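One chain comes next, on its own, written as structure tokens: the form predicted in complex with the partner chain.
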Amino acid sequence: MKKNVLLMSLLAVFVLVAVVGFFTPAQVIAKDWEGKIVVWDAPRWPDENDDRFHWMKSRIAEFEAAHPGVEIELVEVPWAELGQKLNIAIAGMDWPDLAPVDISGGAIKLKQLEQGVIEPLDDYFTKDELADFFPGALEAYTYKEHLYGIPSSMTVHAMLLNLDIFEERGVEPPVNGKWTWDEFVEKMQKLTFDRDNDGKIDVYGFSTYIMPGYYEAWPFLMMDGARPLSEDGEEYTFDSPEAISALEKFASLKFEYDVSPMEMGGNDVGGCFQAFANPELRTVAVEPWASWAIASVRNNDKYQTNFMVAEYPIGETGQSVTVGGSGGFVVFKQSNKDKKAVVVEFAKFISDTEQQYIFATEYGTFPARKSSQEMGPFADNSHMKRASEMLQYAVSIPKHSNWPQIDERIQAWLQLVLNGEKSAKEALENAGEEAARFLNK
């Protein structure tokens, strides 16, 4: 009889365990865990002693506080070498437990996604938690229907229009930065002069280069209604007519109107930048960049410039296009339950509200959460505010297990194009001939 009553009170306590267990959040609670957890970071914008790594310091110090027992080892990683170092270390299963990574970047690839080596966080937020964040930036984590990160900025690609070069030609910058097709490329012309009456030309009106993995041209791509892939991401579609009439007129800039340098459409990203912002050069009146431009032509005493944020020009859809992507942390391969608990109160810790407002403000991108930007980060930055007005229309780069070999084939015929040596429609589809190898791979 007692042996009964105590059978029945272990299922009783069993079924219990099980329905309180059933109807509770789905969200993981960090354990007491001890141990140790290596974070790589890159750096981001300097202190006074001019560490570059002083923030994730200051956030591990604070957490390491708070958590007695657990140790965090930062390993300093240059952003250069940030995607080859995790490969190699991915090859090598050594990765670390945490690092930075935008996903839609390419650094972490999707076929490495579909091998585990990313932890799903779906448990471990409730849905409050990602109604926080901005769609785009989740869904810039989020594959076959799991979270595998948290966003913790997001960045997008504007045109930085040198307002000296605009001033010493008597050319009106785009009223509110915006733009048509037209109106860009009579101001490009106007931008485009012989500054020492020699003959030649010194100063070119745009500029931009093409390469893989790099997107700053793009949008001039998409801006008749283009986009690479299909939505379901099985077919190539950049051999439309939008595609090609798009290609053709961005080309027409180098080759017809004449704005643009010889090396508009290499691989030279350094140069690029340089004939933008080095004081000493200053060649080009208008680039595309990434937002991270804007804070370093803002802030850096090297390539301080009086510049305006402008959108891309606006094509047959009526609509400015641009770009955008969304940076955060991963949680790499855990064995230990407990341990990857506390890794994502980590990686949660180091991406709050607060802490996404103060990247937007010292580090030039743009917050993930709701809640980040209603703080109102760039109250006294009006190109960062000009430039999250674009995330509006920003689209995304197409996410297929195969992307980096597609992407390679696009651009290396968009170089060919840029170069003048083939037109906008064999390249582009000869590119689709040769992405058509991986689409269904």
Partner chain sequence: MIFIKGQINPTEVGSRRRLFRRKEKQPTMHLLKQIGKHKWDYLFLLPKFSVFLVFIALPVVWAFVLSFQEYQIFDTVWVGLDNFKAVFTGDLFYKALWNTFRYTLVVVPSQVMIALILASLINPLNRKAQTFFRAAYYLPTVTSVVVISMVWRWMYNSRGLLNYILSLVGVDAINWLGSSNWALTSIIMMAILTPPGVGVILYLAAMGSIPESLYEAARIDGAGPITTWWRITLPLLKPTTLYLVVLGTIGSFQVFAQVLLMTDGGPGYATTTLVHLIYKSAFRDFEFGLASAQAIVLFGIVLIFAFIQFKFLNTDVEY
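We have the form predicted in complex with the partner chain; now please give the form predicted on its own.
Below you will find a single chain and nothing else.
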């Protein structure tokens, strides 16, 4: 896994650097074409009617108005179902024309490139256009020096702390948002309590969820120095002593220290978020989330919360670690070059400077474009500024062609540990045995 790639790229969100120009395209201009384009998208931020697809709908309406004869069909797909639905569509050779890349996964899927279903976009961008993207954002969508998508946003995972619960319990938040593992455990114990004195715990210090394609829990697994695969991506390394020790600590939050609810480690993403943010619940003081959650808590009146952003606890390495990613859009294989040009034009339309600025302010992401960052989307957002400081500690999820299959097996065994069914050592070793079938292919 190329740790320094994401580190350098995400740091570039706030430090403008030169882009290495490995593309030398002559830009293709879309010609007149009429017909239907099928676009998949997943929920974004809600409008006043709680419509989480309003942004894409407005982009479609504006594009159609400027392109008579072009009809864009929007297919709404939950993020958690996106990968599987795309696999089914590809198997049936009935893929969409355009689809999003989940920012949690962080990059294009090499398996889709190997299947030949993703269009290269080199010829649709000038050097000047490419120079507006941060280098790491482009790298996430680059394979063998060809561009296979348009990055539209970047993210980093961070810890969100409900300060009202900290104050209720008289617990001081970590100074500057930094804490060691021992300090973290001590505070989680103090934040776990019986609020209504009925003899049952009402509020827990910490919780999170586990499911394929999502990595809120993974910085805990990496805090002692472990990484899931070797640098060259050929060996499974999540059964190292560093990985086992980290997972044992992580599981101890639930089974030894009793600072996490029994639901911790399940796959109920919505329920986990509500437990932290919903004012009628707020039964968990601390949860890790990707930066989109910052915008959700800040911008939605339903979730207005007195909170702060902190780093993951520091383990044996003595260094903070987190996970980052880059979201965007990919164009699927086209038989008509004129249609392809229009699809790419729409993809560029929804990924331009203004839209990336809107994403940063409304969706809790970092722009993939320098021009969007220069507009100052976080001028009045101390939470996103604090999250940006964690970019220097961010590592990427491995860019392996069979990563979805490898990830699925690791996550399944992690769930068994958090269910109390397997030890950390047994689970990580068994995950490695299953993952080995998908390596070196």
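Everything numeric in this text was worked out from a predicted model, so none of it was measured. Numbering follows the first chain given and starts at 1. Here the rigid core means the biggest group of C-alpha atoms that line up within 1.5 Å when the two forms are laid on top of each other.
Put the two forms on the same core and the Cα of F125 is off by 2 Å or more between the two forms. The rigid-core alignment places the CA of Y363 2 Å or more apart between the two forms.
Annotation for F273: C-alpha shift under 2 angstroms between the two forms, rigid core superposed.
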